[in-house]
Structures are given as C-alpha cells and as structure tokens.
Amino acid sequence: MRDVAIVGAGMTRFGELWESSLRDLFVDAAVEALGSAGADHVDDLYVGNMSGGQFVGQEHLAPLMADHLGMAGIPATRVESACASGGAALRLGYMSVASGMADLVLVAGVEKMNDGADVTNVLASAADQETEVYYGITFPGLYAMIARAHMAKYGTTPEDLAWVSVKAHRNGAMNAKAQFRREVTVEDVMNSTMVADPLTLLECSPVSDGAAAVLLAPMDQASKYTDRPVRIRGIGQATSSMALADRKDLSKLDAVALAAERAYKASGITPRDVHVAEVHDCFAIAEICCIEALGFASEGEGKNAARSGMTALGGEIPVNTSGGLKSKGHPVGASGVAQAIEIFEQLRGEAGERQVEGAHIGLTQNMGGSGASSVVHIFERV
C-alpha cells in the first residue's frame, strides 16, 4: 500500500446559497481543488452525497458530476453513507489511491438541502423507518434522547450543552465561508426556541448547500502539486445499530469509538498524540460524546470540555476550529470533506485567527444519522 496525501483543496461558503445549483457547487469546489494544485485531470472520482434525489430530484449523481467538470470518462462512484457520506467518500478515495489503481483523485462532498424539499424526512430517512421514523421521531428528537441518557448518567446540564454552541460560533466568527458568523451567548443558546428538550435551537446545526473538495496523490508524487502535502496517516471505519432502542448504552457513540480504535492503531498514535481535531457536532450532544469516543476526554468528562476551554484555540486539544457542523454549516454529502480542508490547512499553518500553533497530527471525525456509521481520518503534516 502507498502512502497518501491531500495535495489539493477547495471549498464553497457553506448556507442558504440560492444563487448555485447542486453542480454548480460540485464544480466551483473541484476547480478550486485542482487549481490549488496545478492540476488539470483526474485518474478517480468520488462524491459523497447523502440524497440528491429526495433533495433536488436529482440521483446518479457520479456521471452527471464528472460531465460537468468537464472529465466525462473517469471512473466516478456516488458515495452514501448518511450524514457520512464525505467522510466514506474520502476513505474511498484514500483506498484507491494507497492500492495503486489510481494517482490522482479528486474526492467531493456536496449537498443543496435548501431547494424546497421537506428537509426533515429526508434526513429522518437515516434513522431506522420501522422502529423509529414510523412512530414520529426525528433526528432532534434522537438526539435529545442521547442528551438526556448523558444527562441521566454523567450530571450533565443544558448550560454544559451550551457551551459547545458558544465555541463553536466563537471558531465560527472567524471562518469566512461559515455560515453562521456571530458569536452567542451562553444565555442566547439556553433562550432560543426548544426543539427536543433538552436541545435549543442553537445546539442544532443548520440546514445548508455547500460543497468541499480534495485531492489526493501519491505521497511520492506529491511534489508535482505542492511543496507542503498533508499525509493521511491512518483511517477507521465502523458502524452500530441503527435504531438506538437496540444499543447497549444511548449516552455511548460505540461506531466512533470503534472506528478510532482503527484508525489510531493505523496510524500508530494515541489521542494524546493529536493536535487539533473536527468531530461531528450536528447537535451540542454529539460533540460531547465523540470526544469521550475518541479518547479525548473520559467517560462522563465530555460534559465540561467546552466549559473549561479544554477544547478551545489554545485548549488542551482544539476541537471544531472551523466552527464545526454547528456555526460553519452541515450540508450533510460535504460535512466529512470540509472537515478535512479545516485539517489540512491547519498542518498547513493557513488557518489564520483560527490557527493551533505548532499541529503536526490532525483528525477528523464524521457520522451518519444518530451514530450507525463513522469514519476517522488521522492526518500529519509532512
């Protein structure tokens, strides 16, 4: 197997982009990419993309990409994996480069959620439709449930819940193509509307369109494109029940513990190894149980690293410097490769405000619906 590297990114502003089609972000993100890179073909494609069909009425996704970057012909693969679409399409992307069937592959994420359609049951469509969708719960209300089994378990509040939303929005100010550029308040999170008690408004992440792109190369042909290539150093994948009355504990994220068990011991490093970190905060819940999964905090402790500052720029380990799902924006296909482009320009040193002095190893963290799929991406700067 070959080492790999991104070598490229590009990325659109994340939010309610009226003006561009689901191609139209596709193609602006993959020619930011290849630019980046100096780069004027691909070997591969793959797009990850959650449900373009139920969406904007628009499924086979992989030619139709292909065509419209102008490289009708390459082999391109539409890849669904929920809310971890990017992320699967990434590791996709990683493998055909690592085995040798490809050198240059351009690896997308993209979603248009704002069109018209009823945002709400398309995304429930990832939850478990017999045992779950059929007797009315959404992924707000999914969530809350892990919220309160924590709540139950640990101590947790809905000021410990805030928290998070205020650094991620704090991250968020600074990122010029997040979506929500505001800073809030403990109280303006605990005050906005009740979705799914105990979960506010602002501890839910937005419906948004964007697109991220990046592309990957063999690390010993990464000096074609750049003189400061990010390796991706080690990858996990795993996958739990889908319905969450059939997990042994709702207040546990089992598939993002047991896909960074595999990437850490890919990579050969620890938690305490990593420098800065993107993890799937699609509600104030989830980041607190994937940084307990990933072994950054312990059990139960997740509840007080937002507090603390522990995850904060100049924390003990910076989580969601982008903004995260939260203030940057979740269209959901794109969410696991934006995180990336957060990663790789962090060991890049070109996150501006944002950036973590001295991160060497990175790692991105992105799941589908309430935690039946995960992927984990170990990065280290070259």
Ligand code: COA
The other form holds:
Amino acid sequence: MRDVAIVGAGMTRFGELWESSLRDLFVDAAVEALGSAGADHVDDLYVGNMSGGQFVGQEHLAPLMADHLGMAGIPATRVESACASGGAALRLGYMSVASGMADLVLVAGVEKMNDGADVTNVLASAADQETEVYYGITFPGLYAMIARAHMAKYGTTPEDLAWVSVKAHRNGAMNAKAQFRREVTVEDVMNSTMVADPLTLLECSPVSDGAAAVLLAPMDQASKYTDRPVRIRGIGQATSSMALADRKDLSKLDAVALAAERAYKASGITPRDVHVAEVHDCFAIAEICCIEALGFASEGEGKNAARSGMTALGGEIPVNTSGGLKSKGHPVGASGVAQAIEIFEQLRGEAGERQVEGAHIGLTQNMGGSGASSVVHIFERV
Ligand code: COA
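Could you give the coordinates for the form predicted together with the ligand, as opposed to the form predicted on its own above?
Now the full complex is given, and it begins with the chain already shown.
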C-alpha cells in the first residue's frame, strides 16, 4: 500500500444556495480543488451523495459530475452511506491511490437539500423503515431518544446540550463558508423552538446545500502539487444496528467506537495525540456521544466538555473548529469531505482566526443516520 496525501481542496459556502444547482455546486468545489493543486486531470472520481434522487430527482451522479467537470471518460463512482457518504467516499478514494490503481483521485461530496423536497421524510429514509419510520419517527426524534438515554444514565442536562451549540456557533461565526455566522448564548439555545424534546432548534443541524472536494495523490508525488501535503495516516470504518431498538445501550454509538478503534490501530495514534478534531454533531447530543466514543472524554463525561472549555478553541482538544454541522451547515453527502478540508487547513496552518496553534495530528469522524455507519480518518502534517 502506498502512503496517500491530500494535495488540494475546495468547497462552496454552505447554506440555502438557491442560485446553484446540484451540478453547479459540485463543479465549483471540484474546480477549486484542482486549481489549488495546479492539476488539470484526475484518474478517478468518487462522489459522496446521500440522496440526489429524492432531493432533486437526480440519480446516476458519477458520470453526470465527471461530464460537467469536462472529464467524461474517467472512471467515476457515486458513494452512499447516508450522512457518512462523504467520509465513505474519501475512504474509497484513499484505497484507489493506496492500491496503485490511480495516481490522482478527486473525492467530492455534494448535496442540494433546499429545492422543494420533503426533507424530513427524505432524511428519514436513512433510518429503519419497518421498525422506526413507519411509526412516524424523524431524525430529530431519534437523536432526542439518544439524548434522553444519556440524560437518564449520566445526568446530562439541557444546559450541557446547549453549550455544544454555543461553542459551534462561536467557531462558525469565524468561518466565511458557514451557513450561520452568528454567536448564540445558552439562553438563546434553550429558549429556541422545541423540535424534539429535549432538542431545540439551535441544537439541530440545518437543512443545507453545498459541496466539498479534496484531491488525493501518492505521498511520493505530492510535491508536484503542493509544498504542504497532509498525509492520511489511518482510516477506520464500521457499522452498527440500524434500529435504535436493537441497540443494547442507546447512549453509546458503537459504530463510532469501532471505527475509531480501527483508525487508531491503523495509524498508531491514540486519542491523546490528536490536536484537533471534526466530529459529526448533527444534533448537540451527537457531539457528546461521539467524543466519548472517540476516547476524548471518558464514558458519561462528554457532557462537560463544551461547558468546561475542553473542546473549545484553546482547550485541551478543540472539536469542530469549523463550526461543525450545527453552524457551518450539513449538506449531508458533503459533510464528511468538508470535515477533512477543515483538518487539511488546520494542519497547514491556514485556518485563520480558528487556527489551533501547533496542530499536526487531526481527526475526522463522519456518521450515517442515527449512527449505523461511521468513518474515522486520522491526518498528519508532513
Ligand atoms: N439552526 C439554526 N437556525 C435554524 C435551523 C437550525 N438548525 N434551522 C432553521 N433555522 C432558522 C432559519 O434560518 C429560519 O430563520 P429566519 O426566520 O431568521 O429566516 C428559522 O430558523 C426557521 O427556519 P425553517 O426553515 O422554517 O425551519 P424548519 O422548522 O423548517 O426546520 C429543523 C428546522 C430543525 C426542523 C430543520 O433544520 C431540520 O430538520 N434539521 C435537522 C436536519 C437533519 O436531521 N439532518 C440529518 C441529521 S442525521
């Protein structure tokens, strides 16, 4: 297996982008990624997308996107793992380069959610249709059950949840690509509309449009494209029960823990070595459960991390410096790739006001549905 590096990146702003179509978003991110590396071709393309078919009626994305990039003819594959589609696409892109099948691989994630689709029902198609969706559950409802389980087991409070969103919005306010660039207080979060008890509006990621793309190359060719490549040092991917009812403990995200264990083993990195992380905070409770599963906080202690400043910029382990899914936005198929871009910029020292000083090991964790799939990537500044 060859060492693989990210050598270029590009992403659109995230938000309600009424003026751009699904293909426009992809092309904008892809052209920026290629341009940033001075590349004029790719050997292979992976496109992470959860549900182009249901959101905008467009399936068969891989050839469409290759064609609109002016590269019809290249091999291209669309990758779906619900909200983890981008992370899963990045893993396949890595495998394409590492195996020697291709030298220059473009991995993109794209989603156009604001185009009139019944978003709540489209998202629910990533849950168990027979045992959950049939009975009327929504994604905020599933994560509300996870939150209730965490509260019952560990005494997690509504304030603990609110602090996660306060931190996300503080970071997102400094990110020009973020959907919401305003700070909020604990009171704002707790007093915002109740969506699914105990999760309020400001504890939910939004409905977003956007695309993100990274260019991968073998490490020994990276200098052709950049003087600051970021190496992908290890990857772990895992699955868990789809239906919450089949899980032994609702407050735990088994697929995240398993994916993390595999990524740590593959990279020889431990949670204590990580300087900055982007984790899948689709709802405030998700960040709390994810940082426990990743080993940044011990079991039941994730609830204190945002409130204490541990996961804030300047804290022990800054989490979601981009603003996370909550504030930056969550165009579902694009999020896993956008997480990698935040870490790419952090490790190259390009994160501006959000820069984590001295960061040289970074981690991303992307998750599908209510946690039935997860992908963890560990990155290293070279
Ligand atoms: N965070 C902050 N503000 C939000 C928001 C969010 N998540 N969602 C909407 N808003 C704001 C809008 O900008 C709008 O503000 P404005 O009145 O100043 O323009 C206002 O709240 C109402 O927006 P609207 O689009 O009517 O909200 P909604 O009630 O239709 O949707 C949610 C709100 C929370 C239901 C929706 O964002 C949602 O479903 N989020 C979860 C998405 C999800 O499940 N993703 C997959 C995760 S696994």
